[in-house]
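This document starts with one chain, in the form predicted on its own, laid out as structure tokens.
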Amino acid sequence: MRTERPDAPAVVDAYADRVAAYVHIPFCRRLCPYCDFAVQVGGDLDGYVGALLVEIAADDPFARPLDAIYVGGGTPTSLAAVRLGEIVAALAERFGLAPDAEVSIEANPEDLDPGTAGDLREAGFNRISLGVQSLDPAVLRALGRAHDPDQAVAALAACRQAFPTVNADLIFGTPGDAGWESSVRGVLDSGIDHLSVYALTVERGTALSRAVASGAPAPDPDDQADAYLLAQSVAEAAGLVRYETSNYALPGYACAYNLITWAQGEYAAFGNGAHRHRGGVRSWNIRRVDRYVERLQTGASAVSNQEHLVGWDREVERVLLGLRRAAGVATGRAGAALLASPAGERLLAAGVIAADDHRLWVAQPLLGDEVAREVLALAPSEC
């Protein structure tokens, strides 16, 4: 039985010493209202994936081999899983995987079949996170979803035959959403090991944002905090554990990846928009799918802009990172600046953080966005 507790200081901390990559896959067949990520309805397919293996082909390997991949979207399954599974064995012939290495894809309920669970599993992943989003007809058609509640449920339940490891993405605060129990209820009673709540957000510049610009209701902030105290409370009476703001898991099976970026680790990056962080570096490859794939054609980098974090800046990145877990973060000179600034000292008085000699954590994660802001206007004399 797996009973490492995805809550333990010894067991985050631990992996800031991995390594993982990340691969976006940009496609999708319909944009989603809210989504304002780096995504675009179809394209050259192969062609996009030629240029993702000639990336990989190109970078330095880590010291030692990865230990967790993630391949998130966008839509992932746009692509068949035998050209997935060369994605994945590229990574390990680049950079290597270590054997236990945690190998996740995103995938969509309308897309997963028991066949298709099968195939992804020969293609190497070990793990995957289902975008449910709700088990509310409603509230799906209002987030212009695919799918509907049946194909949800049936596509966890050829998850959990072919997995390891499955996870369920949900969606709270759609105005209107009258079933929000039901949903969270129903994806934990499906037996998957690890949940993971969103807040609906007001992403500028999508089809969300212009609908509530003319009239259409927004997200209610209170409906929201209730929505995320109920998922709450019912996913640890499951026996999940909440390891993240948003993230919930049975002891053992936290995600790997999402565990090496809160603990300010390594990982590489690639495909259009997509992030890492090497070195004390972080860059970003450019978001439009043609010129990411014209610069890997003609042998240019990908890469848009890059950020050097030294010092303190770097500092208060890595408690904004560790905040977000629930066992928070080594205090370090950012921490016990934040606990002797006037802020500091009313968020600990008000119960909203929590600390002892070594480490600092938020107790009230609805107000980490308050606590995030504190941390960053320390100033460097502060510390």
Second form
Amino acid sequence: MRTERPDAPAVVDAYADRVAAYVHIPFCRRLCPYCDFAVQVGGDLDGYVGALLVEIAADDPFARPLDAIYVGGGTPTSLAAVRLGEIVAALAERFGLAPDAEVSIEANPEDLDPGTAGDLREAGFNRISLGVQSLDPAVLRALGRAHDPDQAVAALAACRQAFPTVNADLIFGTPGDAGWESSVRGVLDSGIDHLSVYALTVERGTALSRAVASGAPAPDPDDQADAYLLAQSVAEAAGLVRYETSNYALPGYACAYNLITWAQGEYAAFGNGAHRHRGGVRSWNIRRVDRYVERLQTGASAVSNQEHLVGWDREVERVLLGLRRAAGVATGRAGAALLASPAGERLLAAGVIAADDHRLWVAQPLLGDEVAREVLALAPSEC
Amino acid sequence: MTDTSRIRNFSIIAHIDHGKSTLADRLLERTGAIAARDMREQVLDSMDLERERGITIKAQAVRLHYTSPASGQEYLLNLIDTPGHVDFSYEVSRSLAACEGAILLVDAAQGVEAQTLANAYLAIEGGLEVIPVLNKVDLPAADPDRVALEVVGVIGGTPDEVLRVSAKTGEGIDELLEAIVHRLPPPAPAGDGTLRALVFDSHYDVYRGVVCYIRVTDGRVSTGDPLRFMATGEDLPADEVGVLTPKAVPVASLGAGEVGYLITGVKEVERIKVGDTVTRRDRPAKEMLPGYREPKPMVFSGLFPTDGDEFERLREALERLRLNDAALTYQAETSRALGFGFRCGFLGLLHMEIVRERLEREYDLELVTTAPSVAFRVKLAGGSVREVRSPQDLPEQIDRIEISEPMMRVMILTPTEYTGTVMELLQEHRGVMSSMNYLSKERIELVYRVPLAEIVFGFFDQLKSRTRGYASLDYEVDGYAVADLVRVDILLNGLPVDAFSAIVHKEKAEVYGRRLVDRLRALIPRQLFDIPIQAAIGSRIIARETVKAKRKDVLAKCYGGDVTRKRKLLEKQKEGKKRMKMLGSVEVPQEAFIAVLRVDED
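Please supply the coordinates for the form predicted together with its partner chain, as a counterpart to the form predicted on its own shown previously.
Whole complex next, starting from this chain.
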């Protein structure tokens, strides 16, 4: 019986010392109009997997085996389960894999029949994250998704059958969404243990941003606030705990990979556009798929750029990431500086943040960026 | 010494873009004053702003030697440049006062514009002989026959007296030079030989101090003479006199009828007044030359550094600008909302814009400008009169008897199809018609008396947009008139923001207040709490809106894949926040202050 509450400070802080690996699969059958990830339709799948295996084999293991693997995209199920299994195996061989490690994969409902679900479980995955987005047909169409509500419900059932842990992604605040509450209830009824709810966001350079620029309705922030709060109350009534701005889990079912990143922990990363955090350095791979493959085929590094965060900047990042969590963050220097600043006083007075003797947290997650900007605006304090 | 009968002093009167600079260049080139290739660097003013705006702020006087091919006779031509914008009409009048003649240059396609007309009238009233010239006759759109009729309709004469040139190709320039020596009169004979010279312009030179441009009317000024400036009472030596060819060339003396420059060693531009009369200290003239006026700022606006620490830098920048711009005035001002800054006086809106742009561009200052105001005259209960240049200084209602506002005589030239539109616009701006004259079947001149306060807010833009750019405008000061004026204050979160206050006509106060409140509501971003925005006259609220507290301000996703990117995004947003001004507990973006300037526009 899993009992760890994901909003408990002691639980989430422990992830700072755990390690993970991320693998990016950039291929999609079609592009969703709101997505700004490093993705493309089709491509040289075999060449790409080959490059991934080269990159994995060339990387250095951590001091401890992996606590989490996350295969995301794109659409990871663009690859056959057996290929995905090879990738997991390569990671396990190079880095080692803890016995209770979380091994996650993202998938779309239209790809997930009971057979595929079983194959993925067989390939070594023990957690699946399904891109349901909505159970309202009009919203699914507006979001350019390939599945319908029935497919989503069926896929959720197949996953539930095959996997010990299942997450559903939902998107709220799509203009005209009249079915938000039934979407939330619907996915919760399927027996999932983890729920991610994301506000539809107009990202630069997407088809959605072009549509909005030429007059299509933009998401309304007040509607989104209502939708966010509705989802929170429905999810909590179902026993899930909000443990990050956009994430809910039953006790014991929080996503280890994400908790590692929010705890400023270390993770390796593989694939085009993938970001890693190792040895105090954040670095990221070249974004274009063909160049990524070419580099690895020629023995070159896939790294495109890096950022070395030290001292105050690193402390600020720790607080920024930690404040995404319901458990908040150990106050530290940046937290103390915030609480001592006029901006911090304003945020406290407005009930946006709260603090006790050694911890600071965001009490109104809908205003989290207001807090984040004030943290970034703080003058560096002495060590 | 030059025989005055061989001297011709003249200006070119032209609308912006009608080709004045090109024509001046061509005259210099044709008279050999300057090689064509050197022209751009030497002749055109080097100030970026002027070149960009197509206007000339500082007049110049260039001496040209011309030999008439017909008679073989040699002449000395002094081309006196005039500023091209309505804000500088006093300077124009002084430049014209230094001349006996003027070239009225009109674009053969566009026809006469209001400014040209106003300056042409100024020249005619000043007794100048005017040679009408059509420029750009080489262009396909040129309609010289029609425009010649229009010109004749304005200044009289016959169409065959209107010359046709192309400054660009040089066509007609020889005929123009002949017309200058034959149609323009030489300087009038001098009086009793007592020195009188008109200062028609001045400018500040880093090495030489203030350079005066003078026209000697009587007597003679020589290097070393002890001089007296009659308006200011300054006694100064003539350190150097000279002429511009256009290079500065020192000469021993300048006699009656001649034009040149004078350097006295004075470093402060405000000690030399344009329009002043120079005489000899030891043998002073009895009377000044007519037409002198103190430069008087018409429009006032508060300039505040966005960053309070920049106040001293702003002071230094204003000091430096003033060296070259005697018409600019400034005094320290404190605003509750904006902190320390300066209340500056300008000749007009363009002047204000130029100063502001120069401060931002040349001195790298970020400024908040408050709504421009005019100088109201307030009769107080005790009977005394106080000048009020800032809404803040308006005495309370019970302490004042009446308010007068400066009035302008506004002349507008428009194609007749827009007559109704223009009349409507002027009525909206409390204008009263004085006269209307048809220049031709297609063009009409409308003359109105309008409060200056009504034209400092976006009037030009409205006129231009409602007449598709065809109407042109000129104005001059026309006294004061009593009006029913009130101060509209804006309260943000319950606190009055002085920078948003304005003195407006009572009948317009409510509309003004409502529009400003609406604008501010759209421009002030939602914050952590509800922000009421109110417009008030005294304690009476005339409009109210609320910026609702923001409810959602958070990125949906922040995962390992984009920690760096999200942080950079937030940092960028934070920079935007820094540029906002804190008024009480409310963050107000710069655009809100600009909104006050634009409140008249829809």
